[in-house]
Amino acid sequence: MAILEVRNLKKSFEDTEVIHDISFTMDEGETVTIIGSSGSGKTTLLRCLNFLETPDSGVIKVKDDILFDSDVPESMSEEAIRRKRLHFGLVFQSFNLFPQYTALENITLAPSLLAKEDTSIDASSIEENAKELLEKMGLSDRMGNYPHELSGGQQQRVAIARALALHPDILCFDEPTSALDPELTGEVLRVIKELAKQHTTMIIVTHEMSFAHDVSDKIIFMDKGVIAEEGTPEEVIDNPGNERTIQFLANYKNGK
C-alpha cells in the first residue's frame, strides 16, 4: 500500500527552479534512497516533504492525509505545519542535538511538549520509550551524557532515536554520514541497515553508493531538479539506462 504519494512537485528560489515536476510513490516498509550530484535538488525535495520549505505547486499525500495541494490553498499556520511534520522524522547531517540537554532529554523533549497539547498521549511512557530507543541504538550507557561528551557517531544515533520517538510514518535522512569520519560512518550505517531489516519506512539522501545498493528497495536518481531514473538498486546502480546516471556513477567510481 502506498504510504507516500508525491505528484508534480515544484520549488523555486527566486528565479532558480530547484525541483521541477517531481512525482513518485513509496510503499509502507520501503526504503527509498535518493542519489545525485550536489545541487540536483535532493535536499530541497526532502525539506519540502518535511515542510521546512513550502512547495510552489504539486501534491504531497501521506496515507489518506493530503498534506499539500496547490489546487486547494490553505492557511499554512505554524500549528498546521507542525501537524504536517509529525508524519515525518528528519535526521540532519549535522545532528542538531540540543547541547544543554542529555541524550535522554534530547529524545524526550519533543514527545513531552506534544503530550501537553494532546491529552491522548501517555506522558508516563515517554521516558521508558526513549530508554528503549537508546538501547536499540546501543547507547544505554550514554543516556546521561551531553552531546559534547559523545562521538559524532553516537550523536547521530541519538538524533535517529529522537526522530523515532515521535513515531513518524516516514523516517528521512539527509546525508546522515557526511559529517562523520569513515569509522563512525560505519556505526550509523549499521543502525540504518537494521531499521531497514525491520521494515521501517525510510527516505535516505546519501552519497554512499554501496550502502544505497545494499539497503534500498528503490533508488531515485535526481539530476537538475528532475527524476532522471528510478528503479531497484540492480536497475539504477548495476544497469543504469539513463546517460546522466551512467556518467554520475562513473564519476563516483573514479572518486570525483
Second form
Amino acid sequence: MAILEVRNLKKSFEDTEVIHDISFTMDEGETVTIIGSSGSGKTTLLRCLNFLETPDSGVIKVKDDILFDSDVPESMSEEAIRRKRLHFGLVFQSFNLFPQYTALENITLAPSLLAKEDTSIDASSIEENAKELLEKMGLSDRMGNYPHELSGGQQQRVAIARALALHPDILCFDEPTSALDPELTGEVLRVIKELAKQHTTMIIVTHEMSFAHDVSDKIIFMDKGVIAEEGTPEEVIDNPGNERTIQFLANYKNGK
Amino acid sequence: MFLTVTLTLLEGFLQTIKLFVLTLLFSLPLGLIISFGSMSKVQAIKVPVRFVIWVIRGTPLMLQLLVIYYGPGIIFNANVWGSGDGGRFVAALVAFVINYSCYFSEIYRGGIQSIPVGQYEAGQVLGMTKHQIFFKVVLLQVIKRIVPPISNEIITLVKDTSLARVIAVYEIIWEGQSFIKSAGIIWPLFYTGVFYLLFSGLLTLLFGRIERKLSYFR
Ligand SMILES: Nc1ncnc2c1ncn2[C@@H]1O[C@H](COP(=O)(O)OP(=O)(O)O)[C@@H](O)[C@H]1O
Ligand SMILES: [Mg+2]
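Show the other one: the form predicted together with its partner chain, since we just had the form predicted alone.
Zooming out: every chain and molecule, the one shown earlier first.
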C-alpha cells in the first residue's frame, strides 16, 4: 500500500503556475529521488508536502489520511496544519540549525515541546534517542557543540538527526549537499545512503546523479512543473526515454 | 563648597536618573508594540505607525519636549500635566517615552526582520507553534542582534535627559548652572560631566557583560 499519494497537485505564484499537475505515489521504505533543472518546481513540491506552501488544488494522502484535498474544504487552521506537518520531515539546503542551541539541544527541542502537549510521548527517552541519532550520524563527540563550531557537513548531519527525532512518515531532503564544499558532500550522502539501507521512507531532491542512481528505488524527472519521466534509476538515468530527460542528463554530464 | 556643590548636583542627578529609568521602563516594552505595528500586514495600522515614527525621528527631541509641554495648553486651554515641578516632570517623561519608543521600535524591527526566514520554517516543519517559534527560536537571536544598538541608544538617553531643562525640570545641568547665578562660579557646571561619565561608564561595562554573555553563539 502506498504510504504517500499525491494527485493532481497544482501551485501558482501570482500568475505563474509552478507545479502544473503532479501525481505520484510511493511505498513505505522507498527512496524516491527528484531530479530536474533549476526552476522546475522541485523545492515548491517539497514545500507543498511540508505545508510551507498551500497547494491550489489536488490531493495529498499519507497512509489513509487525506492531509489535503482542495475539493473537501476542511479545516486548514494553523493548528491543523501544524499537526499535518508532523507526517513529513524536511532537511533544508542551508541546514537552518538553531544557532543558540547545541547539536543535542537542536535535536531535543521540538520533541520536548511536543511532549508537553502530548503525554503519550515519553519525555525521559527524548535525550537518549537524540544521542543515539547523533551516534548514527557519527557525531557523538560533537553533541555539546554549537552550530557555528561545526563544519557544514556536520551541521547538515545534525539537521538530519533533528528531522529524524520526530519520526516522520516521510523525510524530505531539498538539495542537502548543494550548500557544502565538495569535500564535505560525501559524509552527508553516506548517512543518507545508510538511512536508505534501513528503509527510511525518503524523498530526495538532488543534483548528485551517481548518488541518486545508487540510492533510489524510483527517480522522478521534473521539468517545468510536471513529471516528465519516472522509473527505476536504470530506466531514467541509464536509458531515458524522454527527450527532455536526455537533454538534462547530457547537460549534466557536460557540466561535470 | 565642594561638598555643597556635590550634594546639590547629586540631587539633580537623582532627577536625571529618575527620568532615565522611567523612560526605559516604559519605552522598551512600548517600542516592541510599536515595532509590531510598523510590521503589520494591515495597512491601516502600518501606515499611521510608520508616519508617527517618521515624525518623531525627523524632528528634534527638544522641539518635541516643548510641543508636548505647551501644546495641550494651547489646544485645550488647560494644563493637562498638573502644576509645578511634578507636572513638568511628567510632561518631560511623556516626551522621552514617545521619542525613545519610536527609536527602540526601529531597532526591534531591524532585529526581527534580520532573522532568516529559514529559522521560522525550520521551526514550522518541526511542528512548533508560532508562539514557540518566537520565544524558543527567534527571540534570543533578536536580543543578541539588538543589544549593541540598544546600548548605544540607552547611553544617548543618559545625555539626552539634560534636554528636559528646557521645560525647567531640575536635572543635574540645571543645578550646575544655578551656581553661576547664586555663587558666581562656573566649575560646578563642568563638574556635572563627571557624573555623566561615571554613569555611562557603568552602563558600558554592563552592556559589555551582556554582549559577552551572548557571544557563545553566532
Ligand atoms: N515564493 C515564491 N514566489 C514567487 N515565485 C516563486 C516562489 N517560490 C518559487 N517561485 C518560482 O517557482 C519556480 C520554481 O521554483 P522552485 O520550486 O524553487 O524550483 P527548483 O527547486 O526546481 O529550482 C521558479 O521559477 C521560482 O522563481
Ligand atoms: Mg530548489
